[in-house]
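For reference, the chain that follows is the form predicted on its own, supplied as structure tokens.
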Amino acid sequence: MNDDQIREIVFRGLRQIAPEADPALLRSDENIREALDIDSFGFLQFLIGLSEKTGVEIPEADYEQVFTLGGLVNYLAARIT
């Protein structure tokens, strides 16, 4: 799976928890939660959904690596088989 495919999965997940937001406007280094005004529970639900769609578990210890779009895409790309 390439970065564009991962990004599309991420965008679909973000649209589900923040339907009024346009995730395509996110900068790679921007904090996803702050930019889209997502609370911690919503972000957790988003990460769980990503895990289900990609097969990549994101442990709580790694959450600081996935707060930005770029970090999240890189994290998933390195772990998707």
Contents of the next structure:
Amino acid sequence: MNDDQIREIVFRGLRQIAPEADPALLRSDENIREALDIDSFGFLQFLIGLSEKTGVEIPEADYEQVFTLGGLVNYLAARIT
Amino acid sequence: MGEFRMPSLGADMEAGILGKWLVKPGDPVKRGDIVALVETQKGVFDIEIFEKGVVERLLVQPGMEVPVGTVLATIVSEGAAVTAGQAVPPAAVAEPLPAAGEALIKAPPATSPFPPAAPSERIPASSPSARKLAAELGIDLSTIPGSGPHGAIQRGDVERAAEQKKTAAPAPLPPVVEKPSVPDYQAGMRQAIAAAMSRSNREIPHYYLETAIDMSSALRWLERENLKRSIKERILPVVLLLKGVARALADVPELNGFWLDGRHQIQESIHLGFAIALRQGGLIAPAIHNVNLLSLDELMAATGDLITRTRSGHLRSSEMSDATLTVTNLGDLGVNTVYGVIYPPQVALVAFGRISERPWAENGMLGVRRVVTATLSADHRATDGHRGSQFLEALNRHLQCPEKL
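Counterpart to the form predicted on its own, namely the form predicted together with the partner chain:
Below, the chain from earlier opens the complete complex, with every other chain and molecule after it.
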């Protein structure tokens, strides 16, 4: 899976949680939750959705690495088999 | 014979529109069944029945707006003859029953599923004092709901109507516009919140107490627990906070209940209203039932389910009406401290800010801990600061022993 495909999966997940937002406008260094106003429940739902699509379960200890779009895409790219 | 009435879905609701029946005459029903959809200013809700039996007659047609308490259907015990009910043709259903007839029934035009209701020509029952005041203030009694016996309009109802009229835009009365009737929930939601919060601020003498709670050990415990779990079974910190509140309420029950009819009514069951912000704006605080009896896993599942249904529009009537205390958690990104407004007729509200790292002095040492500020807003008619303080101490104590939550 290349970065564009991963980004598309991420966008689809974000649109489900924040239907009125356009995640494609996110800057890669922006905090996703703050930019799209996603609460902790919404973020967990989003990560569960990602794990189903990519097989990557992000542990809580790694949350700091995935708060931005760029960080999340890199994180997933390094782990998707 | 039982009567199934328009439920009150919270202190801010005066009337509701029957959106859809999910049962018909002759259908068996039991406690907890969802039998109808009702639309209020805050959205559409699933209405449960709390009786066992067979639906005899449906008395209110979809699209009609009726005040809280209006009989919507009659229920007979199983085995009783229901042939009469089955024989009722739809046209007869709209006939007002005696009880409903005294109340205000608004019949909508037949253009849309949830059209704005037109005022009825029926003159509703009203008290002399209400009639006099209505005449003085220029309020049309047939346009306001009554809160008295059988929906009779009382002086307070007129005062409320006058106030709403005042707060409404001073522009000329909106004509009966024939615009497509997409319910404007945002405006309705704002009105509903405005009514409940104005009443709270007017009637409830609030007092506020706050305390900082060291969450470090609770969060470390939770992180260890979550490591053992799959991502779907993870528990969020707010679940610890909710359970801690329920435990503390069991210790200090005076904060769990209502101020109704001029007296303090402590409740045994602990149903926590959980304030959920809607993405399109506004707020709903449906109840999670019997929080003290749920394990953390069950509470996590119940909370997730509640948030999902709040956002998709499938809250149940009981969840909208029976919270005994509300908890608001303004998120893990935002502010440190929240001073909440109590949701009447409850007597307290517990608010949590964000859990953040702060300097913490203990045993002569200064360190950095993860800390949350818990604020109690309480009704001074029902409790005093001493009780409130005991509650916050109990909350702190429980949150220091997460494994026992």
